[in-house]
Structure formats: C-alpha cells, structure tokens
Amino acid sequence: MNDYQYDNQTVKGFVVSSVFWGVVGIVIGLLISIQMWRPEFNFAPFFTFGRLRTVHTNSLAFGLGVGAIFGLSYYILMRLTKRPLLFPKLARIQLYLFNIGIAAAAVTLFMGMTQSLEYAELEWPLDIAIVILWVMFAVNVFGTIIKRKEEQMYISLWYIIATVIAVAVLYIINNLSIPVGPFKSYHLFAGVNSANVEWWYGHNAVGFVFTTPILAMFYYFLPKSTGIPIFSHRLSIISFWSLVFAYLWTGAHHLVYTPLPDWIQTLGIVFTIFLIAPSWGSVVNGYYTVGSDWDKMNTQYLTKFFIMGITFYGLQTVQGPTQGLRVVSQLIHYTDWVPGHVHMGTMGWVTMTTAASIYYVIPKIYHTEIYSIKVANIHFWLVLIGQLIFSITMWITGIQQGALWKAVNDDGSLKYSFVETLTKNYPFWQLRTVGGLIFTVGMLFFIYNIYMTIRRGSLAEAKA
C-alpha cells in the first residue's frame, strides 16, 4: 500500500494545524497567567482576561486537541483497518474547513461573541459548522471500519468509535439554542436544567476529547514505539466498556452544593468514584507493557513520554473523583485547585501523549529519523518540570483560598476581606507563570524538532 493510498497528506495537514493552534493557545495561556497578577496586562477590549481565556481554552481543546485527534485518528484508522480512508477527498475538505472554523472561532471570541457556556462558547453558526465537520469525520471513520480488510478490531478503534459517537451526542444536545440574531442565541435549557445539561456536556467533553481519543493514541503508539505488545487486550476492552458506561453519568459532580437535586449530585459522585477502576485499568496495562523491559525508559526516548503521560492520567483520575466528594468539594470548589487539576491532565497526560504520537508519526510519514533525540529529551524534561510547578502551585493556592474564604471570627463574621484573600495568591500566581514559561519553552523545542524533521524529510525526498 503506497503513501497516496494512506493519505499521509491529510494526516500531515491536521498534525501541522494542531501544532500551530497549540502555539496560539499556549502563548495566550501564558499571557492570561500574567494578567492574574499584573492587571495592567489586560488590554481592553479585545485582550482582557475574560475574552482571552475563552480563546485559550478553545484553541487548545479544539485547535490543538481536536486537530490532533483528526490527524492521528486517521493515521491509526488506516493502519488498523489495513485500507485507505473510504473518502480521502472528504477528509481533505474537512482539513480546510477545520482551519477556517478555528480561525473564525478565535475572531468571534476576541469580539466577545459567546453563549457563555463552558467549553461551548461558540455561537450557533459556528456550532452548525462544527457539527458538519464532525459528520465528515464520522463518515470516514465508520465507512473505513465497515470496509476494513482486518477483521480483528484492536482497542484503539473502539476508543475512536466511542469518541465519534459520544462527542456528537454531547455537542448537539448541549448546544441546542434559540437564535435571536446572526451572532446571538440563548440556551434552550434554563436555570438548573441548563447547568445540569452544560456540565453533563462539560465533564464528558473532557472524557471524550481529552480521554478516549488520547487512550486510542496511547494503546497504538506505545506498542509501536517500544516494539512490545500491549500487556492485555482483554483488560483494555474491560476498561473501555467500564469507562464508557460510567463517564456519561459523572457531570453532576461539578454542581455539588448547588440547587441541583441532591440525588443527582450523589449519582454523579458515585459514578465518579467508580471511574477510578477502568481508568487505572489502562494505567496498569501501560505499566505492565513496559514492565517486561523497563530499560526502554532509557533507550527509547518516546517511552518516557507515554509512561509519564499515563502516570498523570492515573493521578488525575484519582484526584478528580476525590475532589468530587462533598467533604473535599466544600473546601476546594471554585478555587484554583480546579485549574490545577485540569492542567495536570492537559499539560501532563494529553500533551505528553499527543506530542509523543506526533514524534512517532512525522518521521514515518517523511521516511526519515527524528531530527534530534537530545532535543526531544530536553522537551520532555522542560514540560514535565513546567507542568509540575504549574499544577502544584495551583493546588496550594486552592487549599489556601478555600481556607481563607471559610475562616470566621468568633462572632461569625468573615475573618478576611476579599482583597486580603486575593493578594495572598500573588506569589503562587507568579510561580504558575514561571511554570507556564518553562512549559512553553519545552513546547518550542518540540516545534523546532518537528520542523527540522519535516525539513530533513522534504529535502531527502526532493533529492530522490
């Protein structure tokens, strides 16, 4: 099967696009971290924290995350089905529309056009465009799987299928709205119902954008890069079905101590605790796969990306359920603990696994070797250190915030004013910026390495 049949051009297009939007999102994230302790860095009206924060989350979740998911899922899909994409031209059109859509999303968010729903800020015309893009993706995924030449369906395909179905259901239902103009709409649901539907979507957007497709990458690229078969395909299947069953019930743990009925909150908490088991099924599978030859951590540079990535996934899936418990939530809810938790997942699990997958794919597509293993190792240590500084300072800040907010005098009045609690955060916010800067430098090493690898491959191809 030749390269044209594998449609590596579309894969390359999505990968390069995702890296570009990742740079945009990371740089904006660094700026808004500075805005937290240097208010004068808020440049009204387009570059204030309120607008930049939504551009940051959307460019990373949809630009970097979904872009990489499209490209790497197509790469995995073609090789596990042993056939080219069923509709390669449709995939190419999808690539162009994807970049137009992300650019339009960034512009409208800079202009303050938003539905005011977490991870679903885009207004209704862009919602329709995203649904069209996802339908294109779904058609190619299911069509290629149905026409596959390999009867056995490896676990990565199951995770890709779950991603396609779940994101479609979640996105369409949560973005049901009533348009009142070309760039304004109101959520179809109201009050508590709106909050419940939003966080059913919000938490599961994390589950089926930042979990299932990343697990598909992990299960495919870890064995491929190490040359060691996955420890247990049966365990991966059990973990898959348990994860998919439980995840969809967990969103209400975001609404503990709200007007949402207690029984719905409790249901969300119970399923969240249950999620620890299937999540750690994949963690154990990864550890035992490499456990047969731990020397790979030294001799195969991608192994440490994947193993540290799955480690942060495991830590996150213990921390998340724990903070869903009422006794913990009463201290850390609405504090910086929460972004600390989220960024351990996105900067640790998602970014490390996705970067390692791109490191594997680009040299294969260009028929060359990675430009520099040394640069890749520098990238690894910088993002690891940066992420740890970022996350740990946010956990400390969150605990401090919760304690200060709850502190009362003997007469029951609040012990600290809002300004007093705010100023105590500054040293930790400054450390968070330092961690973000280190992480950003690490990602610049990654981009340089990928660029030089592409350049080397292109030059060799031109000479041939």
Given for the second form:
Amino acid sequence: MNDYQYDNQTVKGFVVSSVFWGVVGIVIGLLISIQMWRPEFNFAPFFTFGRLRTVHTNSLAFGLGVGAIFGLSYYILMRLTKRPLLFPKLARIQLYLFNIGIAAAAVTLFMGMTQSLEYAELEWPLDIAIVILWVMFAVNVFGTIIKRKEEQMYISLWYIIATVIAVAVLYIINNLSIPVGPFKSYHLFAGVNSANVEWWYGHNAVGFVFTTPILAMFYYFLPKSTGIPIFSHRLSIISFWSLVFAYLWTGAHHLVYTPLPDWIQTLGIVFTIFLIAPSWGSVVNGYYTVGSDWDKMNTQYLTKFFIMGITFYGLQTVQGPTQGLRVVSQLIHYTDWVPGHVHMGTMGWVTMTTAASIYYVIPKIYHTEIYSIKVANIHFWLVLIGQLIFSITMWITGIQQGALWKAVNDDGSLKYSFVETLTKNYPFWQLRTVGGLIFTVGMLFFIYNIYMTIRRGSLAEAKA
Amino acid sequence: MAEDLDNIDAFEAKETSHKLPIGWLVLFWGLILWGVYYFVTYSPAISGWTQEKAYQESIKK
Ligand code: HEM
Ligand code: HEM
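Complement to the form predicted alone: the form predicted together with the partner chain:
What follows is the entire complex, opening with the chain shown before.
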C-alpha cells in the first residue's frame, strides 16, 4: 500500500510538470501568433519567430505531451496490471531527468542550436539524454507488464506498448547523425533520403505521441469516468493492430510532389487513406460505448470532454488522409491550412483528452472530489471555441492562399506576387490570436481547478 | 487509504464484445480495395503514370 502512495507521487510529478510545460508552450504560441502579423514583437536574437516556434512545438509535444504520457501511462499501468511499478525509484529519477531535459532543450533552442529537422531539432547530446529517458520508461513499462497480477491485457496496455517501441525506433533512427562538435552535427542521411527518414519520423511522432498514448488514455478513462464498459473488445483490437501496422508506411504523404520517387509517394498515400478505417474503429467504439446511455453527456461532466475529443480525432483522421491525396496536397501544402489541421488535433483531441484524464486522476490521487464542475465546464467551452476559431480561420485563409498561388495569367505568369498573397493572411492571423487567447483563458480555468483540487486534497490529508 | 484496483470486467462489455459494426467493415475492406486500385493506377512501373507526365499534360492547352 505504501508503494502505491509512492508511485502516485511520481504520477503527480509528471502531471504537474506536464501542465507547467504546457503553459510555457501555449504562452509562446500566443507570442508567435502575434509575431506573424506584428513583426515588432520579435526580440532579437532569443525571442525571434524562428527560435520561438521550435520552443513552442517542443515544449508542447515533449513537455506537455510526453510528460502527460509518462505520468498517465504509469497511472494506467499500475491499475491494469494490479501492482505497483516494478522500479518506483527509477521512475522518480526519470521524472527529474525529464524536467532537466526539457529545460535544457528549451535553452538550446533559444540559443538557436538545431539539427534543422522538424520535431527533431535537439542536438545530439540531448538526443542521447532523451534515449536514456526513454529506456527508463521502457524498463518500467515492460517490467511491470511482465510481472503483472492481472493476466488479461486491456487495450490501453497495448497502446502504451506500441508507443514505447515505436518512439524508440523512430527517434533513434531519425537522429542518427555525425557530430562535428559538442553542439553541431549532420544527418547521417543526405538529400531525398534525409527527407524521407525525417518525415517517416515526423508523421509517426504524430502517430505515436499524439495518437496511440492518447488512445490509451481514452480507452481507460472513458469507461472509468462514465462507468460504461467499452462496446467491442474485438473492434478495439483489430483497430489497434491495423493502426500500428499502417501508420509506419505513411510518412511520404508529407513529401507529395517532391523528388521522392513517385511509387514511394503512391504507396504512402495508399496507407494514408487506409488509416481512416482503424482510426474510425476507435471513434465508432467510443460512440457506441456512450451510445448505450447518452444521458451521461449531461450527468457526468467528463463524458463530453472525451466525446468531443474523439470527435475531433475522427475529423482529424478524415482531414489528414484527404490532405495526403495529390489533388488536395497541391492546393493546401505550404499554406496556413496545415496549422489549422495541426491545432484541431493538438488542441481539440490531444489537449482535450489529456485534460479530461488529469481531471479524473488528480482527485483520485488526493482522495477528494474535483474542486468545481462549473469551472471545468467553463474551461471546456472556452477551449472548444478557441480551437474552432483557430482551425476555421486557418482553413479559410489556407485555401485562399493556395488558390492565389496557383492563379496564372494567359501567358502562364503568376497573377499574384508572394507578398500580395501574404498580406491577405493578416486578418485571419489576427483572428487566430483571438482564438488562441480564448483557448489560453480556458486553460487557465483548467489550471485553477486542478490547483484548487490539489490544495483541498493536501489540506484534508494534513488533517487526517 | 487502500487503492481501488481495476476489475477488467468494468472495461469490456460482455454481450457486444465481439461485434464489428457492418458499416465499419465495409469501410475497412473498401479502403483496402481502393488502395490496390490506386497503387496500380499511380505506379510508374505498372501503369506508366508519372508525376512529370501528369504535369506536362496539365500545362498543355
Ligand atoms: C494558445 C494556443 C496556441 C497558439 C496561439 C499556437 C500558435 C501556433 C503558431 C502561430 C504556430 C506556427 C504556425 C506557422 O508556422 O505558420 C504553431 C505551430 C505549431 N503548434 Fe501551436 N499554438 C497553440 C497551441 C498548441 C498546442 C496546445 C499544441 C500541442 C499540443 C501546439 C502544437 C503546434 C505544432 C506541432 C506546431 C507546428 C505545426 C506545423 O509545423 O505545421 N500548439 N502554433
Ligand atoms: C489518420 C491520421 C492522419 C493523417 C493521415 C494525417 C495526414 C497529414 C498530412 C498529409 C499532413 C501534411 C500536410 C501538408 O503539409 O501538406 C499532416 C500534417 C500534420 N498533422 Fe496530420 N494527419 C493525421 C492525424 C493527425 C493527428 C491525430 C494529429 C495530432 C495532433 C496530426 C498532426 C499533424 C501535424 C503536427 C502536422 C504538421 C506537420 C508539419 O510540421 O508539417 N495529424 N497530417
């Protein structure tokens, strides 16, 4: 029993760290969104768009995302295997190393050090630290699963296992590079090969950081918070295996109409379109589960977070594959449409589902109730509205941008100069900042709610 | 305070645990078939289609 107490401390540590890095990343997101229409907001050299953009993506994907994944995976793992973590001390060291690593990452990015590979910007010494961190995670996940006390493995465990293996393989291979100094290295692969490996990695970062571990949370916390068991175990399992199989082939859809050989692009597109089916397997399963009692949408406040989250996941996994098609890619690639896609997924699916899981976990750890359901509801509506403004404005301006770029005069010359097409973005970029602000205020309500819950829980504990 | 351990039965519905919705199955197999069609049509080695040819085609008026 004491072991459990101890493990909960680590879970809590990861959750709080994750929220902290989330705040950093979101505030920087707001700043870079302003920089795009007010260049005066660039403060050289450390606070310019080029550097801050990488701090934004890294602190959100690796700080908010991976921090929550570590903490909540451990929470889920202990309960589904019916035992404490096999190496609780190791998990605690992992927590410290994680925070040191993210802080160091932010510092090097502010200093402008980068491998120039998106989502793999960190230089080689940090890569090594991250691999060590991941091995610590893997040892605890596999050790605890091997020594589990419940024989049957629920679907969430499969998704966690896939995350651990896939991220390890992807991260190590894409970061193979030749160091030329302590802070500088060159990718082992060159030219088209480099691009192909990078986007194989990049897309699967989406697949195995922003999808599989979030699905592990979804499948675990939806039944826990609603009290309704998942509709079909078979559907979960078939969706799982076909998802992990298909994902790894799809990276080439980021390189449509590039020098990458035509057949590789075509093969990538085939698997990309197929991905709709396994993705929607989880969506359908979620809907059918809550479908047995839709009243839960009103009576249990977390239900709507999960259902809205899985709905955006469903929209994202139709929009994403569509973007992979040549005819669509030639219109929207390189435009602001893509950040619209990105933030529907990251704000509407990842952050929504993670926040709901944290709402469930924190009161459980402190043996108390959530501070205020009303505040949670305000949080829900604000982040929803903020995200919709962000995505919709970017889709509109993205299509406009693509259409203007493609417009030609009779003699084949371009109708619009680049700057003309750029200035048309301004009103939409301004609106995006408004959407971002609303989203941020929503997240502040979330943090306040979690803070008050922790405070209440600690006070009660101190009294007891 | 003791932890509430999870009971696997609370996660998996019993009566419906083997169900696969028919619409979803149609989607699943339909997309596989579509994939075969698309791969054949857009592979230079099979159909002779290439990006370059398609581009030249598109600017010819
Ligand atoms: C207030 C909230 C947010 C604002 C204002 C914001 C703003 C931005 C901006 C301006 C960009 C650059 C777009 C460009 O280069 O054209 C960006 C990129 C990005 N953001 Fe955010 N963001 C927010 C929240 C988030 C969250 C919560 C996540 C992840 C959990 C996230 C993940 C990303 C990623 C992955 C990219 C790179 C997209 C790409 O390369 O296409 N953002 N964000
Ligand atoms: C079936 C699932 C999905 C598919 C097939 C897919 C497909 C795509 C495609 C084709 C692009 C490239 C757009 C372009 O540059 O022209 C893209 C970009 C992106 N998607 Fe998705 N998407 C999927 C789901 C998701 C999810 C769930 C997220 C989670 C947040 C996500 C996040 C991103 C990000 C961050 C990028 C920007 C990459 C960059 O920096 O350029 N996607 N996606």
